[in-house]
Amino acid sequence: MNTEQTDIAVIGAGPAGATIAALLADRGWRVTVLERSHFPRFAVGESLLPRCMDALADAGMLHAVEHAGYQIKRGVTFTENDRDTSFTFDDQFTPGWSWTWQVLRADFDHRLALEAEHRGATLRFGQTVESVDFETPGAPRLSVVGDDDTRTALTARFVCDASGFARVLPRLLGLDRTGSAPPRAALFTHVADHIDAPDYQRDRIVIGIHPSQPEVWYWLIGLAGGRASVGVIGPPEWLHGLDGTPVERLQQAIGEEPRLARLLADAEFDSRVGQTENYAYDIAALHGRDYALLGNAAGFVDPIFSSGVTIALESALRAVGPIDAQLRGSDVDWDTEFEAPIRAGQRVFTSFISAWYRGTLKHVFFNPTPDTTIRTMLSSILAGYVWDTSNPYVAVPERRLETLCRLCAPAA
């Protein structure tokens, strides 16, 4: 078994992974960032938030992405049986980027770790983390196995879990919670769309509703080069009531929403389906004493409002001040500088997302007369705006949203 010494071990390069490693290293530590797949890989979570490019030009990691050439978005469409609405980014409450992108995560991850790498981090490939001993105040020892049996004991002082779905600490110290949402499952893939109606804004995501199922919704992903993400996501049971393989279940499933029906009538379903459920988790504690939690690793709800990669992005930010100032010597409030706000940009997520499955949200978005403030409001948080207190659906999120879906609902 080899042995190795670094300063912050960082397990998982995606976008929370890759942006801590760059941000230490240009503080001067010694990082070694642990892949256990090899990049570029497939992934979702395509659709960013306006809230990440803040984030990315915070970190110096902008300049890595910008000239990428991804699809430019500028806002998200609802539709139900045919009827539509729309909330564009740049008539929003909080000051901030009116676009971002729609981004395949193969290229878009593997620029960030590349960037990392530039940096000064050191990245491996290939590399699972099967064991972590905290035993030791300030010297976690990770036991590594690469894709060639090689083993590698790896002393550090400070680990952050960037792994993702993985979430490889959580599971490790028993810090893993099933998350309080109903089931749920989803099939997923890339096509080539062959989309040409007029109608149809390629710069906006479209999330659909199933007209009879309230509990099962479609996302559509416009990419570049004619390519698009899509996706169903709704009860397990529903999803596995359709008949055929995971593409012809998709492909049903999809027939069933008028609009997507329309915009795919021709698509090219020329890649694998992914299937995926129960997805849905908790986590006890974002930190320890030697350790953060970092994007979707620490606690995953559900996609529909594409949270994931700006979660991911202000983790990182956050984390970086208090793993400096504590390898420096200094005592840090890590509930305060850390998971408070990390949790409180969870919980408006979250009371969005509860809000969705109970089907009182779409009554707000479909209200024929809205108020153009409360509007712009719910627009900053559909961008990701969700730190921003001055908004009131941020600072009282599940009070505010509850009177607000109430008073939209229809009339008995």
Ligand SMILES: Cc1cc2nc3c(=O)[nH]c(=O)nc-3n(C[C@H](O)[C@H](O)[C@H](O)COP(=O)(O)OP(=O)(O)OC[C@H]3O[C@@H](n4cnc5c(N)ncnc54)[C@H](O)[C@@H]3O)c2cc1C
Contents of the next structure:
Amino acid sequence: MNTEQTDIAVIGAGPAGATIAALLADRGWRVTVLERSHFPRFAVGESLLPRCMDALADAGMLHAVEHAGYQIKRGVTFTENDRDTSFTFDDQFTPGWSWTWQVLRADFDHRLALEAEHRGATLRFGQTVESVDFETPGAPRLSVVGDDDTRTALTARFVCDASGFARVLPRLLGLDRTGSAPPRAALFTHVADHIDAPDYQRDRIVIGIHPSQPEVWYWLIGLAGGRASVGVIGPPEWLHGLDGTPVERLQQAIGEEPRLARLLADAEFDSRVGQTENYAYDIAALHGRDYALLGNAAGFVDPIFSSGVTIALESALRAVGPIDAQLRGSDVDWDTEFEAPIRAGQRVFTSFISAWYRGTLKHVFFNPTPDTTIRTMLSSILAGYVWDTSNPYVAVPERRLETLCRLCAPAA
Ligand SMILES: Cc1cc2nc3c(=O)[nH]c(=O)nc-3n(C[C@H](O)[C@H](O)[C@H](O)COP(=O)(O)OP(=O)(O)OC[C@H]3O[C@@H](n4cnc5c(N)ncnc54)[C@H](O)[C@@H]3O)c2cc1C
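Form predicted on its own done, so how does the form predicted in complex with this ligand look?
All chains and molecules follow, beginning with the one already shown.
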């Protein structure tokens, strides 16, 4: 067993882990990132939000990804039964970025991780954190096992859990509240899309709604180089009811949505189809005496509004000040400085996600006579500006949205 010491141990080198590692290294701390896989590795979640661009710029990470040649994203198109409605990010309530990217996450995450290393963090790939002992205050001890079975006891002063869906600390500490959301499942892959339809705008994510299953929806995310990410989400029993191999089930599901079926008629399904189920969970507390939970390790509801990477980057930005201050001996109000803003952002997305699955939000999106100011406010939410409390749909999301959904509902 090797024994090692560091100031901050980061579990996971995804967007949250790489960003917090870079920011803490900037402040002069010894940072050790433990990542169980080897990068580049596949990750789902290609559609970014314009708010990510602010976060990448604030974290000094933008230059690491801006020349990667990713597909530009300028908006969102919702489609149901061959009618479309689009939101573009150039007409927003909140001043901000009018575009972002649709990225190959394997490449995006790898570039961010290399940037963290360049800024001084130590990255260890093929290293899985198995457990963390918090018994000694100020000296958490991580048990780490390498691909080659070597074992390391790493003592840190603070632990950042950025382990994504694995949520290492919530599971070890009993903070995981899985089952708080209705069960949903997903099938997804990358294809060579061969789309040449003149009405397809590659710079928008397309969200399709199943014609007869209101809880089933699809994404089509155009990537660079003629490739695309496609996926379907729905109740597990509906996805399990489709026939055949995962790729056949995904193709069958796509065949049931007229617009996507046409767009993807010539697509080559040349990559492995991924599956995930019951991906939603809530976490009881986002920080403790010697740790903080970042990104997906701090909770995940649903990918419908592409909020995951935005929350991951924001949580890293919000955590760096409190961690730095705590390690320098200052008192930190973690609830105010870290947990409250992260939960506030999650809450806005969650209220929109709930309205989406209730089936009421689509009436707002497809409203034929929309109020233009309200539409700019909704655009800003879709762009990820969920911390701008001058937007009424951020300040009081549930009540405002419920009223709007009621006003836009079709007459009974
Ligand atoms: C179907 C689906 C579609 C999605 N689409 C989008 C989208 O379009 N846009 C978007 O923004 N988000 C999307 N998301 C969410 C997005 O994938 C995540 O929110 C995002 O990846 C979170 O980043 P992270 O840094 O928190 O975690 P991750 O990117 O998951 O990184 C966590 C890292 O921790 C490592 N790790 C795990 N356990 C251990 C361990 N024990 N020891 C060491 N390392 C460990 C993992 O290998 C991984 O590399 C989607 C999610 C799903 C399920």
